[in-house]
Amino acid sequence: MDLQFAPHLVEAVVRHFVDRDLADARATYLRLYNDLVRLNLDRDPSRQESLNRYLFLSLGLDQPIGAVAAEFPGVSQEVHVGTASRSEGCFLVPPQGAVLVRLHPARFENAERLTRFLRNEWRHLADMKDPAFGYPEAPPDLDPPSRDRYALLWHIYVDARTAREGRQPMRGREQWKEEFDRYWAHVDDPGLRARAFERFWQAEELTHPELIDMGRDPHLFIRRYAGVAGDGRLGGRCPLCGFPTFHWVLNGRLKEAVAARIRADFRHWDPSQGACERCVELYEIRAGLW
């Protein structure tokens, strides 16, 4: 395994530990730095870099990344670790397929949390490299609500498999269930939501196109995993009028002019949520389609 840590990351992490005196880093750093001063080497950048690297490795700060990479040997044998300017994460770099890891220095404070985070990220990469998963060459083009649901389902699918292996996932089942309930709050029956989530948590083989489809159409997810037959008109509250309904008009049947009129009144509404037939009829009239 070729595991490379960028000098600027090592320096930033060491400074973070020294400034906060984590793991007794300050005393060790000052002792080594004073040795450089006595030898008149404190202004030598290479010596300072060596000091930072020694302290970084002696504190075992490299170990979580090396351990997780070893859990997924098929992803890549080349890993480059640097600082995150914005979002943290692990990325595949074409064409060789090296893994690029971007982390904030504070992430190294808790080795267990870092390990769980990286494990989630690395399994995403393993999925992307699996031909059976069907990840496309270009990222999917989704509207924000669909993208959020799709990302949530993929995270759950990743952590569920990790938990079944007996390893610590990034989040546990109950944590993911709480977030799932927020995204599928339009399904008024909590038992239906719970049944769908539990079956999804046990899913063993999914493909990327399936995750995309269920992200775009939240009713499709419920139909598939709650064992509900029919055309997707599940009992729930209309996001517009708030009344219970079994008669939905979903994204594929909504005319763009109608959707535009609805969004003018409900700016957080998304066509994938659908609406009850009565509300759609009202907005068809307002759009001049009746």
The other form holds:
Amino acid sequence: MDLQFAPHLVEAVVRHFVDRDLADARATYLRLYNDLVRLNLDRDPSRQESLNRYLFLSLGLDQPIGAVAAEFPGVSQEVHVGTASRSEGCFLVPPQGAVLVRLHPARFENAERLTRFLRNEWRHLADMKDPAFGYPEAPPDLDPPSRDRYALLWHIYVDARTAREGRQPMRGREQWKEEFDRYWAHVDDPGLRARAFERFWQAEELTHPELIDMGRDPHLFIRRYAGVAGDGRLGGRCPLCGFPTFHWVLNGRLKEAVAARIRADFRHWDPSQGACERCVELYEIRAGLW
Amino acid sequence: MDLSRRQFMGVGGAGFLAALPGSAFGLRLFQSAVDNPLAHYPDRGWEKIYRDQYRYDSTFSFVCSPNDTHACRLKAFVRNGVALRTEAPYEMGRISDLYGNKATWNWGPRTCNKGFTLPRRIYGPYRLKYPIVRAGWKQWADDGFPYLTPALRSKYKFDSRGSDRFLRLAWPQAFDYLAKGLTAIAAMYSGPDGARRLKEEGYVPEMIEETHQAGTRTLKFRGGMGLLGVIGKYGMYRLSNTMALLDTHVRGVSEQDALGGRIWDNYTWHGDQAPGHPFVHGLQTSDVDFNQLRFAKLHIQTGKNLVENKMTDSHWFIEIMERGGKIVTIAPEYSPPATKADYWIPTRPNTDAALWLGISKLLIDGKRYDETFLREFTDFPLLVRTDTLKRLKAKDLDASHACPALDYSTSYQGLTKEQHAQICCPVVWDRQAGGPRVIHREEIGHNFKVDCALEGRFNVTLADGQTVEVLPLFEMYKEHLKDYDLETVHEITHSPKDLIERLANDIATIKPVAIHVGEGINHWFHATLMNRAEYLPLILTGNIGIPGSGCHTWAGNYKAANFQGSPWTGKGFKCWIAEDPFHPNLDPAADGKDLKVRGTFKDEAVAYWNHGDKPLIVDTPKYGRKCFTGKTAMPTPTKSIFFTNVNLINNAKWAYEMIKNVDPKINLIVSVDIEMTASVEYADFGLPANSWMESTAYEVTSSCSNPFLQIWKGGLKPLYDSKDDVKILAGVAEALGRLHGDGRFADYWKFALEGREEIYIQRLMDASTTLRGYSFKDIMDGKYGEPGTALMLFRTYPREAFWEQIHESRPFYTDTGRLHAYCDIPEAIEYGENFVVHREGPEATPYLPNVIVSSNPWIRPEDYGLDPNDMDADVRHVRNIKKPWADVKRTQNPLWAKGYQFYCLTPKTRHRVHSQWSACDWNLIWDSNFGDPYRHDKRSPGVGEHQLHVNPQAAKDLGIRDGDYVYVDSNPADRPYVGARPDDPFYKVARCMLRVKYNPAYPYHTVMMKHAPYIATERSVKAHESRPDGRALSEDTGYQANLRYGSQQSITRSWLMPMHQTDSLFHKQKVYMGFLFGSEADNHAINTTPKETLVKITKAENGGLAGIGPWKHGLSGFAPGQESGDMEKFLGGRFIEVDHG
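Now that the form predicted alone has been shown, please provide the structure of the form predicted in complex with the partner chain.
Time for the whole complex; same chain goes first.
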């Protein structure tokens, strides 16, 4: 395994720990750092990088990444770890398929949490490298709400499998359920939501197109996992009229002129939220499409 | 906890035994105390409690008088001042007339479930208990009635009545406020300034012109189905006539120029008339006493449900079976009368005209018609010009023709000289003379001696020298009916061909035949054509005017005509409602015949208010702006509505459009009622009336379906601060007099104010052909049976429509004196309805809306250049496109294409009378499959729940389970109201949501929702969503809605049928022996059409408790459409298998 840490990350992590511990003279990192200073290891600026690496490794901060990478040997044997300027995460770098890990220094504070995070990320990468998963060459073009739902579902799919393997996932089932409830709040029936989530938590061998589809159409997800009878339309509240409905018109079927009319009345409405069939008809008339 | 009975018994039993010291102890004690129960029985005194349930201190009789035509005289049993129960009457056989004729004993007993639960309404929690005024209206009054700009309408909450609050008033205060309000409104809209204001408010010029600058003309009064209580209810029209006095003060005009208010129609606004009847025979309606039913040998109910909706009198229909008659039911669904029928002919809704045309074709093609009857009594021999499509008239042949003097027509039927000249004489083809022959309207029956042609094509030379082709109508019909061959009729109606042929054969071979028409027909836009079509087979076979025959309809006790005026008796009904307000007769002993009558009011169809307070005006490509409302029907702007005994707003088609967009422009709404209704919630005043059991004034009623005159007053002291209807009206008039210092107001209501209403009743009887000779005292003394009863003086018992015409050869009330299969008024020719033809509905059709199905060259409708694809509702009203069926069936209604694929039938429920009894708990529990006194499901609006009957397969195909809540939506272009926005809280109030009940009796594309439940209002929805128990019970008014959201009226809209608004139809006046051209309220006026809609049904919520899972009763295995194997076995008769081996 070729595991490479960018020097600026190592330095940033060390400084983060030192800065954090300044207030506490007995803190491990500060004591160690002070000891090293007393040994004049820092008089030579050229040795600062070595000092940082020494501290980084002696504190075992590299271990979670190595361990998680080892859990997924099929992903890549080459891992580069650098600093995240904004979003953290793991990325596959073509053409050789090295893994690029971007982390905030603070992420290293809690090895267990880092491990869980990385495990979640690495499983994403594993999915991407799995031909059966069907990850596309170009990233999918999704509107923000659909992208959020899709991302959420993939996270849950990842962590559910981790949990079933007996490892610690990034988030547990209850945490994901809370998140899921927020995204699928339009489903009135909590029993229906719970049933769908539980079945999804057990899901195996999902594909990327399926996740995309379910992100785009939240009702598809419920149809698939809640076992709704008949044509499986899902009851929820229309974001426009507030009436419960099982008859949704989602962005795929919404004409732009209609969506524009709706947005004129409902500034915060997004087509991905859909609307009930009746409301869409009301706006089709206003759009002259009736 | 949801214990089964078995579980409960088990737990309860164990608990009971455990509580005893020893179970054997009780048993031993009992055995030792009573060795022989027969010889020694414990004290039975306790049984007295149960027997005493039926003890009473006194009784009194009264009339249960809702709008159902029966008017059952009930006996109330009173204990400790409380009416505990009611009982059916058994005295009908004693009721007699002036000449000793007696009613048959078979009339009794008479009542139904509504009569029995009436005390629960009287003592129920929903009574209107004292006068109330809307706070915003009172503020407007207190501010001096400033002109209502849009800003002030908002300030005083005229545009948000549903969220205002009510304040209690004492009666004198209420009367004074009303007097001031009526005066202020009349003044506001009088004179040039008034006209200007109306224009600025957007009313069309035609309506403004109709006010004649009298603000009183903007005041609308409606005595709801006034025959139900002629004095108190129809008295509302007398109040309208009183407004002429007000006009003299407001405008300062002379009494000759003074104009009263407008009086709103009843019967037609309810859509209860068979609007085609005046086109056929000239009478408002053909009906008979119910005991005439049993004489029929072939009894056909079409769109009629005599089982459920004529409960008191349905036994007359049942008696046909006992007498060996044959019963046929025509309806889309397998209805209750269908279960009693020899055969049931299913039809596609809205296509009955095609069915009757097909049957008529079979009769004509088979030469199975009564040629003599056709020649003597019908217009089939009359010649029709092929150029103008008008009947050939004497003046066409001879410009100087003078109609001969006609004695019966003028002296009895009231034909005036001017009218006679205008209608002119028709022409037949004289086969003997070989030329045209002018006849007059009294040449009918045995008075018609001409050997005239029914068939053939002839040329005649007109007075101007031109030659035109003329045909006897019969010949034209043979051509016309080519479009209605059996195969085509089957395709149009979906009726089985063998049953169509069977009915035609039965009509041809059985006599007498009667057709009874219900609102299953009359509530469609093209009911006029269907009614005219129903007559065709009867006309062809001579089934008119003989016992057990005819085409009749009863719905709503509409018949003010029972108090028929005539030159030889006086003005009848009009002497009560239209006595001259400037010269009232104050002599209590005056003969009604001597009363001076002057109707200063003008009648008007409520339908125009219901159409956005405007007439039917369409911008046409060919002719520009065109008004389809005749001058005789033209409404005025509505600025005040004063109504009694009607849930006007609740029962308005398109009710939420009225509330949202129309009523905000109205300055005063007054509802007089006994209970808190939605109409009261959306009114400015709620005035509590005494119930039938509390009335302190004499009331009088009669009926269109029985021969009884009934007078009564209540026997209970009024429970609340309520008044008799007539006292309320008189109180308003008296207050107007006080306000204007004019004693004439009080004089006009003198005997009502003095509590001597019997004087008005006596005058009414004096002046009516049907009652002259009776004295009030004799009737109340029991001279003619039970005190308060007598038989109306009809020509025959049972009353038989057109008996004189057939038996005495008298002219019908048409211009030709004959029964009409053809209509040659200009409007009918222009609209393509000169022949009886089938038209698809303007909305309720899968095909091109309003298309005329015909290729008849003598149907030449005007299409005004309107685009066939234009879906504007007003355009669809008047777009007359003619196509043969082969072309029609390839067209599609865009609404149908959008998924609006269900006809929605809206009949009356047997548990309520229209909206009455909608707050009576027992009736509500019975009324649907979801009645539940415990309200286990807190979503239920009350102890009852409105429901939609749906074909199980149709529901399943929509993913709807039995018991689910669904939305019922219709055309989103204008319903539930124009301009609906999803985020408008009122939209939530207005959209119809209710429960589904699987019902295999309904065909796939037909659903049914009983009409006139108590609608959801802003207050009831707020209550439903905020009360812990979920009841739709308004917080401050106590109004109880029957639906969580919306109502039956969410899916309806106004339709102003052009053929109901003609200025040229010649027909009989309603309440007086005379004729008129054009509109008359309840007679020839807009007959509203709530069924003219298509709906879409979508699932809203699961039917299970609290919305979780399915409604469990639907899964019992016994529910229709979801039968278990055992149930299917049972239904299939397979529980017992016979081993023949």
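Positions refer to the first chain, counted from 1. C-alpha atoms forming the largest set that superposes within 1.5 Å between two forms make up the rigid core. None of these values were measured; they are calculated from a predicted model.
In the core-superposed comparison between the two forms, Asn52 has its Cα shifted by less than 2 Å.
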